[in-house]
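Just the one chain here, laid out as structure tokens, in the form predicted on its own.
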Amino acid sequence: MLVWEREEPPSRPVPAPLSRERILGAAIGLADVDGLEAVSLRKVAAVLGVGPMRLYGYIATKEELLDLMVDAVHAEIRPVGDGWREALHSLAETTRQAAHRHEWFADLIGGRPRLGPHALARGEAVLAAMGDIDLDIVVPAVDAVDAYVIGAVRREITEWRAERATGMDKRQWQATFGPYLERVFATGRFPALESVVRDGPHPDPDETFRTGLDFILDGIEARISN
């Protein structure tokens, strides 16, 4: 049986009562502050003031704990709106917002479908919003939006981590390496790249995300209209 199907042990009148909800809250708190590296059953038990062995009645492995953490974040992703376009736009935005609140979430999404109750509810809401559109369009359309969002948020979070690791934000990094690019462009070997760097748009992260999302949604709309 999967962790979502197993009953929790009966509660006991002890100084530190446990539940999956409390365990999950402690684990997410650790991950939000220090990343997934900070999450272990031993560290979660320490936060809760109990011995690690007590956790095994609720969660069998660290992998189960990570599954529960991911599903808890899926509860924050609830696509809303009238029609398929608003729903997919909402799906993308709420997924990005959840990843911004929980950086570690970006490391765990993608790959095989998530089967927790909140992840399934999210999937049900998205598919229901697609209405009577042919499934041959619905499936790749939702996959395309998911793939775009995963790539976009991972790029954003990678930038945040690079800023913390180097002590330089994006503008400082550009100023540091700008002289090198000037020397490279002076060779005349990269005219197209030089044009983009000098004259191309440089939108902020929010505009970058929404512009890219509109490209995806416009493509889906064109396919539906055919």
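Alright, leaving the form predicted on its own aside, put up the form predicted in complex with another copy of the chain.
Partners and other molecules have been left off, which leaves just the chain.
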């Protein structure tokens, strides 16, 4: 009768081997759920069921992990459609959507120089979608749209967090900040601001984003067909 020489532990099956990808996935999962400040090497390691020091076999530093996270989001950003205007428009919109899926992206975007493979692939796709317009226009145009999207997304998510922090919806928010603004306006030092808050437009975030983007695209179009 044969004896089995290597018994497989039945209760805990072989854990998937650690890898850069698994670490990255755990970090993104933590950030999606609990925000960027919940991403610590200790917590990431805990999610993966290993000690914190194990991670250093796959990443050199926490900064590198954050770079990987940013690059991973770039994989979700691609221009679609025909023509330069549609390309830039969809570039902006898909970036914004990616930031909505990963709020922490707004904290990191524009603040990290590293060009990972997905960021490069995004850049390549954007340039390819711009057609054969003069590079002297394409480069500044893409840069301008990128800059706008970075700022717009940052502001939007920051504001959304602030609203969420006080009460849930916009009604709650107005009830909270209303008195503060009333007191500020009562000083009479901000008449123009006061009139804007009272009588100005209060567009929703989608419209605000699109309007600003259209300004840029119109400005670019004027330059292209000068």
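Numbering follows the first chain given and starts at 1. Basically, rigid core = biggest C-alpha set you can superpose within 1.5 Å across the two forms. For clarity, every value in this text was computed on a predicted model and none was experimentally measured.
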{"property": "C-alpha of residue 182 moved at least 2 Å between the two forms on rigid core", "result": "yes"}
{"property": "After fitting the core, residue 197 CA displacement of 2 Å or more between the two forms", "result": "yes"}
